[in-house]
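The chain that follows stands alone, in the form predicted on its own, written as structure tokens.
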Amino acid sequence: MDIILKGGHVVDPASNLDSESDVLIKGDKIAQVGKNIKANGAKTIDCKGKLVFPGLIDMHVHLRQPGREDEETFVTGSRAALKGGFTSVLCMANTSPVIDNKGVVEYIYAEASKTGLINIYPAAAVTKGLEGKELTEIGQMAEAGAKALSDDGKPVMNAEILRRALEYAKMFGLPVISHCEDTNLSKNGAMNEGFISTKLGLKGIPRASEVVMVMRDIELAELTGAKLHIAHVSAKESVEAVREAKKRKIKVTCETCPHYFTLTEEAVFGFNTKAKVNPPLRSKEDLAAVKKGLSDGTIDAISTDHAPHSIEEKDVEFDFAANGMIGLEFALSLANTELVKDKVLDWSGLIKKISANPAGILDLKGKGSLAEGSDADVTVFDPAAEWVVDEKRIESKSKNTPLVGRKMGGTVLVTIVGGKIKYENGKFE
């Protein structure tokens, strides 16, 4: 059935389309953007007073899935990014097995099929078993379809085989998404280091782990010329030294999450462990400078880093919990609250980094646009809508998140893929 999205405001930067428009879907791809435009027999959905833009892309999420699937499934992330309004996401390799060969590659498009819900496309790892020691297959992956490769959740401390998997990576077009951490000096910390941990007796994890490895990757991605993409930056430093490698026309990107604009490392207070992620919630200072870096373009993309726990993994002693927190359900409307209406970034620059920029710097061909031809992955949201947090309604298998509770400006109303509804006024196709 075509698809008509009636008198809503359009905001696709990757056609510098920001006006009242209507959006025409015929089959699963956008066959007209327009004024008045007429559709005879197509479903009309009436837009007026919302935002319609193309499917967000999350171009760093963790679905457990081989493995874990007490955590999460393909099922149950898919749902809770459809309901944040992700029409995309790039799955990373941490599951078990580990995603480093081919043939996890090719299970991978295989069980995200048989779900149906929302495009999955795996990240490879950059060595086996995330081990860090021997590089994978990286051409075999490349041919099954992995869109970037990544040991994310552990670093590559081996500086000769990040360049090596760089070198090779190149050949291939993909990109390699760095962990940055150096683990010697983040070794048993739990929290960010300073007045906070020393407070809560706790052992800190300085800014430096992070920073030391921005910069040494950086430098590895001069030598090789190949494109390099920073994961989850939280620091200061971090967002200065990307800064200045683009300005040296070194190819690096990087992203940063919700969690790194929203929260600081007071959210930590009272031992909260569903606020313990690697890296850790930093200062006010970090906090200030990761909303810099994205309103200047140094930061390229916002990702949640969805990182499903059980119970179990986290209700536990601080130092002993799990790292990692969800985060699909609620991107959009934190960034709607702290970055759009603290006019940190407008609506186009947003769309920008959480749709249009993934889609680029992963080639995902179709995705991040609505362009004619494009493929009819759509997002509708109401930023006038409220809503607060509530543990029994959130869609993800897990539920560790220090968001409960909290008020949300903007809610998704639609998410379409491909074509067809997945997700309308709360309800799932």
Given for the second form:
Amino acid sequence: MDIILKGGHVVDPASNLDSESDVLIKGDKIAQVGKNIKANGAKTIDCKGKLVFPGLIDMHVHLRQPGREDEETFVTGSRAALKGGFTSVLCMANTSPVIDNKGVVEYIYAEASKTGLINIYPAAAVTKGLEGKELTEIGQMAEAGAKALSDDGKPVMNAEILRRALEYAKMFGLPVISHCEDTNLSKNGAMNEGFISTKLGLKGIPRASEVVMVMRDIELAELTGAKLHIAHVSAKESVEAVREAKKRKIKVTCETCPHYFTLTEEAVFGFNTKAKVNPPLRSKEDLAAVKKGLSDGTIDAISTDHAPHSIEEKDVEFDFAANGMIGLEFALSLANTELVKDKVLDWSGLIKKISANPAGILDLKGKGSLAEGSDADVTVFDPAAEWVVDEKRIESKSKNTPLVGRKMGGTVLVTIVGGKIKYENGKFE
Amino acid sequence: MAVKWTKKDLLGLEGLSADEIGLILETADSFKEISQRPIKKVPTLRGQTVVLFFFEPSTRTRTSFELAAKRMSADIVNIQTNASSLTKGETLKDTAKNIEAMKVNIIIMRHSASGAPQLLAESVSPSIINAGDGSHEHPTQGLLDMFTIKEHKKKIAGLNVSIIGDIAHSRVARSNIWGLTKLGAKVTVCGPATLMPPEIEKLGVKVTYDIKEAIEGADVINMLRIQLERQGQSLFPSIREYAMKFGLDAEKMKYAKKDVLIMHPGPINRGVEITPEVADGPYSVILEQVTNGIAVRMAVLYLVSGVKERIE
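Output block for the form predicted in complex with the partner chain, input the form predicted on its own:
Full complex below, order starting with the chain above.
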């Protein structure tokens, strides 16, 4: 059945649209966007007073399938995505087995299609087993549909190997997503290095462990002319390095995550393992620099680095707790309160970073836009609704977030994927 | 003193007020005499079970706590294990829940991970006493150091106390800094730049890399143990160079005040951070610290056990 979204405020930076319009969906495509569209027989969704976006795209999630289905599956991860307004995600390769060969890439697509809730695209590993030693069969994985290359979770410490990966990836137009961390500098680190790590007696991770690798990778991007994307930027100097690189016309893009513009290292007080993440939550100055990078265009994308972990991996001594937090269900609300209400970005600027730009970086055809003929992936958002994060109502299979109890601004009302309503007013299809 | 002890746990000195620290020191004063009796036992904790839960090897702290508890007639259970073996199987919380289910009153815990006692305190009902967690805190060591200083100097406020050595990895340094600054002492920390934690000056201490500066004018010098394993982690080039630059020897003692107190939490690396003639010399109160440790730990056991309130 056709669907018409009536009277919402449509924000579609890809087609320069930021005004009240109707959106008509026919089949799995956007048929028309404009005022007073007549659509007899179409299912009508009243969007008056609400915002209508191209479906959000999260280019950095860990869905834990295959291997850790106790923490997340395509089904639970997809439901979390839908609740958060995401219609497409890029899942990272650090699964078990690692997405480092064509077979696993094909498995991801097969499982995703069986799940049938959102678009799930695999990132493929840069090196076999994420060991940083030998290149994977990048060509075959590209043919099978891998959308990016990343050893995320680990850096490629050997610069020569990353150089060759960048060069080789160029042939397939694939971006290399770099997890920037000098593991010699960050070894045994548990949180950001600074006064709070000193107070708590936890080993610090200096910002330099991220920054030196950002700088190294930028030079390698220049050397090779390949597409480099820096994952989860958290440090002030990393933002500055990317800003300089862009001035030098180097092909580099980067992302940050909601926790880096929402929380600081103070969240660790009391040895709160739910605030343990890599890169670690940083200082107020870093948070301000991340916001500045978002507003001036240095940071291209907002991804969640959704990282589900079981209770057993978090409810332990801080030093032994796993890194990461879930993020799919909270990203848009946090962006609303921390970025839009705070005038860091307007809606159009935000949607660029959380839909249009990720589609561009990953070259997802037909995504990230509501232009006629685009894939009918749409998110309807009520920026005024308020809710409180309640552990029992988290859709993700894992509940590891420091946000429980926090008041959130704005809620996703409807998420449409491929022309089908997958989530509406708290209910899944 | 007007202040009343209200805390179930002793996790660190950061969370205590100056009055609460004063109360512990005063209580310790009255307990010290017990260890000098021919029959060193009072019935204060009779019928209470104390578990010594040690995830790190320790001789003196464990023995000190054990004697403190025994002299107060508590029943003691010793559990010694290591943290890494535990992570592979049962979690710390599970182990603690099992101990709790055996209806114990107090758990004294030493752990290599900072914050582990807090995790326990949030999960189980017995009182938790931190006997040293990672590089975070070692509150009873800080308290016994202050107790020893007070015995000799009759006060804490206004004293210059220098803590010298591996500040970065030292829970003793942190507990001393919290306690001493709360009671009004002026604290200087000294050690190689590689063993100085970032922004430590925000704790209200002076930082110097020059041991002479730390010695001059100090009323108390607390020498920290250097862990020999740190050599080879690029934290300092060699034990020899460390001893030359940061070890306390007779030569460097020339800069010290005539009535300086030399302290060390032990165990001592003789000839590394402190030479034998200083450790055993006239200014040293190192063994008194050990004696006072028992009194301070008796005081802490007594206060957290809440015995006083039950009698009143």
